[in-house]
Each structure stands twice: as C-alpha cells, then as structure tokens.
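Here we start with a single chain on its own, the form predicted on its own, put down as structure tokens.
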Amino acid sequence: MTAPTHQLIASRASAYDAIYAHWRSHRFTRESYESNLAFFLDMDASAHGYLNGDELRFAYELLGTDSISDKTVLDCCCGTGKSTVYLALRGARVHAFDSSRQAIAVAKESADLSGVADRVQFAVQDAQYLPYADGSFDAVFCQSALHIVIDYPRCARELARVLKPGGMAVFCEEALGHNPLLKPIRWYRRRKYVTCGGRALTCQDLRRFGAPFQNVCIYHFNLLAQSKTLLGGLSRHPWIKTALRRCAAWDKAMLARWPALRRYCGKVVVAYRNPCSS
C-alpha cells in the first residue's frame, strides 16, 4: 500500500470512529429487520418503512438472499453490521470487515445480541489487502461504501480475487454525480460526514472499478422520487407520500422511454460478476 493511501484510510477510519462512538448495538430478528426494510411508498400512512427500502431490497434480491443459506458471504466495509447480521439471520456464513474499530465493536455486540455470533467473523482491516484465500466467497455485499473504496486502487482486484468463479459482488450506492440538481441533496446528507471522505461517482467510475470482473450491471432508482431524501421524515406524511408515489410512476415511465435519463437518478445498485470457471 502506498503511503498516501495508507494515510487516507487511517484518516477516514479515525473519522468514522468518532461517529460510531455514539452508536449503540441492537438485537435484530429477520422479521424485525425486514419490517424496517419495507419501502415506505409500499406501506400505508400509519407505517413508516425505510426511505431507501426499494433499492436495498433489490440489492438483497440480486445477492440471492432467498437461497443464501449455508453460503459464504463477504460484507465489505460493514459499518455497524446491520447487513452482516441480516445475512447471518438468513442462514449465510458471513465474514465482515471495516477499517473502523468502533464500528466493528458495535457490530460484534449486535451479532451477539441477535444470536448469530457463531455465523459471523468480524475483522478490522482495509479493503486493499484482504487476508482471505482465492475464491473464498460465494458473494460479496457492500452498502453505501463504493464512493469511499473507489479511491483505493487495489480494492476491486482483491474483491474479485476472493470471490468464487461465477460469484457476484453487489453494491448499493448513493447518487451518481451526473445530476447537478442532486448536489443539494448530497450536501444535505453528507454534511456531517465530510471528514469520512468519498466523492460522487460517475458511470465511468463504476465500469472502471469493475475491470477485474467479467461484467457490470447498473440498476438505477429514483429520478423525481429522489426528492424523498431531501424531505426526510416529511416524506412519510400522507399527502407527500401520495405525491412521491406519482413521481415514482413518472420515473418508471420516463426511464423506460428515455434510458439516457438513468444516469441522473438518485440511487444505483451495481452488480459485478466473476467469470465462471471453464
């Protein structure tokens, strides 16, 4: 690892440590997690749901959570381990890592409280030099960290190396940098996390990161409906939810008719696949 990259990772890890120092561990069940994961536009006015539930649910579907029992999964940059615990609750054996010691401490306790500590192994490490053998994992998952690890040159090669032939790496990621109207939303969401780093990605960045894999598929979510993020909790008010449902319907029609608009969407799910062995 070059000295500048090492210093960058250490600096960002320290920034995340400061943030996660105030986080607490939680006990999860599969039912409670999936209830919280439900997309808020699919729910009635009395239920909250998750603002980004649509994209994250789709990412899990790509990952194959319905058939993930007894498979081995790597959770890249796992943070406080919500996805790690959920994948273990679905029956997977999960290895999870993050550069933040504080995040891993919270994640370990959550796994213990949730009864899956025997199915999870946590590690504090960076994404450039993974201590796993070639072809160790059936799948790789990463939530909201591609805009961070994009700055680490070896990360993609390492993930492709530890992924089995035919395996898939799925990233659930925030807005790309093509739409200038999303800059206020990005600023609003990231204003407390400036020291953690990261940058707005482009479609070219996603494809360049995927060079060590066989192919890349980019799935786009939320054009007009991305205003939900700026509205935050107000998005769940009945009349605003009605307006956002209309925006979502318009999004579906416009993105189908004019595919070029997809690059301006507010969320992406990216899937990279390793070539199958001959």
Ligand SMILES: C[S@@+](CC[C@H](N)C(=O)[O-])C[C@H]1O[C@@H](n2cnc3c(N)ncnc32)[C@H](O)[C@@H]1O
Contents of the next structure:
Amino acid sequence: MTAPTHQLIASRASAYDAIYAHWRSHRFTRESYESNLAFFLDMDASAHGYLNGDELRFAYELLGTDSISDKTVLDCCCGTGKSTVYLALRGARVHAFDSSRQAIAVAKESADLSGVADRVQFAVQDAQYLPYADGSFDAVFCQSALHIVIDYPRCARELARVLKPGGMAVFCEEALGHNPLLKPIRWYRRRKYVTCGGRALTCQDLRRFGAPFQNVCIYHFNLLAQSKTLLGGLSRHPWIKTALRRCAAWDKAMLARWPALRRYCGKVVVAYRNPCSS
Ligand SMILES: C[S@@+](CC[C@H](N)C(=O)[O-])C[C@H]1O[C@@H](n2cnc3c(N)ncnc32)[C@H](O)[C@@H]1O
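With the form predicted on its own done, generate the form predicted together with the named molecule in the same format.
Next comes the full complex, and the chain you just saw is listed first.
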C-alpha cells in the first residue's frame, strides 16, 4: 500500500481528537503506574481504565527500563502519554508524538502533574515524517499503534533511521488477526474507532514492516487465558481465578510445545533491532 495521503492522516487525527476529547490527564507516580502492570491474571480494570499486563511489562523489560536513566527514547503515537510519563519517571529523556492535538494536550498535562515535564518533549506530527536527526534515539517504543502505522512503509524507514545503530524499537499490540474466535470481539471493541484507521495484523505484516531493521523478534502472550478479557467482573470470582490460572499454565506448556498456536494469542510484542555500526 502506498503511504496514506495528508488528508487521510488529518481525518484520522480528527477522529482521534473526538475520542480523546473525553479523556482526562492523570498524576502518575512510578508506583501507581506499576501497580497497573501486575500480572495479567492478578489485575482488575484499573482506575486509569486499561488492562495491560504481562506483555507491557515485558515490552518495558526489552527497552531496559531498569537502566534507562539518561537514555533518549522516542514514544511513537503516544496518545495521552501514559507510557511517555512512565518512561520519564524511570529517568529516560522522552520525545513523544502523536497526530492528535487533543491527545498531546492531555499528555502534556499528565507530564506536568506527574512532575516530569522537564524530561519530556511532545510534538503533534505524522509518524511518516519525523523531524529528528539520524540515530537520535537509544530506543523507540510504540503501544497499540502498529495496527495503524503498519500500512505506512515510510514510518518503518523513519523509525529505523532515527534509531541509533544497535538500538531497539519495541511495539506492544493486541491480538493478531489469525484467531477467528477473536474477530467478533475485535469488531465490537473497534466499532467506535472505524474512522481512526487500523486493521488486524498478520505475522507476515510484522515481518514486512521490519524490512528496514536488521532483525525481528515476535513474542506472544495469553492464549486460553485471554478469555479473562471477556469475563469482566466475573473474573474476580475465586473459582474463575483458579480456572484462569490453570489456563495460563496450560498456555505456557502448549505454546512451548506447539509454536504454530502462538499466532492465535491475545497480545503480541514485536522487537525490531537496528544493525550495530561496523
Ligand atoms: C490506539 S491509540 C494508542 C495510543 C497510545 N500509544 C496508548 O497506548 O495509549 C493509537 C494512536 O496512534 C495515533 N496515530 C495514528 N496514526 C498516526 C500517525 N500517522 N502519526 C502519528 N500518530 C498517529 C493516534 O492519534 C492514536 O493516539
């Protein structure tokens, strides 16, 4: 697919503006944010309204959050800036951008409230045209936007360009499009986002997007255990918790034994690495 036109990007940005108009800024601390990163099976929908678990923790581990202090990180399509603020709270200098003006307004306010405004620079811009110099970033992070930017080949090239030699771009995403059981759920969840763009990803898409980088690693999370997202409040019931825990144990065993099942998982983390300079 050719790069989407400026008009298409602008109309998608205003669709997101309308969605983010109802979002509020938050004051995050490292502890409050990390308490929402509990293991998937241990968590309830949080005060901040999102349900991420093992895969997001894993993505941060790949980024090296324990030693990220004074590294420069790019948060691509940052939305309202939850990860931006968290990475800054961990000591990184963060550049974050999104095409939605409204998202960036909320993100800036959250950075102010969280006391990290001096470590973060926000920009309203298109992921396909980045104003940063080559090799500006130690790492790139992107949560829940690969399914939108996947069709922008220019975006992958831009991200590889602004990433330092040997640097890693880490993408955290929802389920791939291979699982037929998830199709109705995806449709239901995404029905209010149809004008925002985006589509279900395939393993082939992930590899194709990785062409400008040196290598691609795909990590899969939650197969049977992803049924938790359907159970809502019921998943707090002790015997359902026990059943889900059993599912998680089976998931580990099955995914190790039958790798072909991995593509049906509920979450995916993709890590693209730039070649080290010679
Ligand atoms: C599903 S949201 C994810 C936001 C955030 N990363 C998070 O996890 O909360 C996708 C984001 O991608 C942004 N986006 C979509 N296309 C973009 C583009 N071409 N350039 C920059 N941002 C874009 C949208 O405005 C939206 O904020």
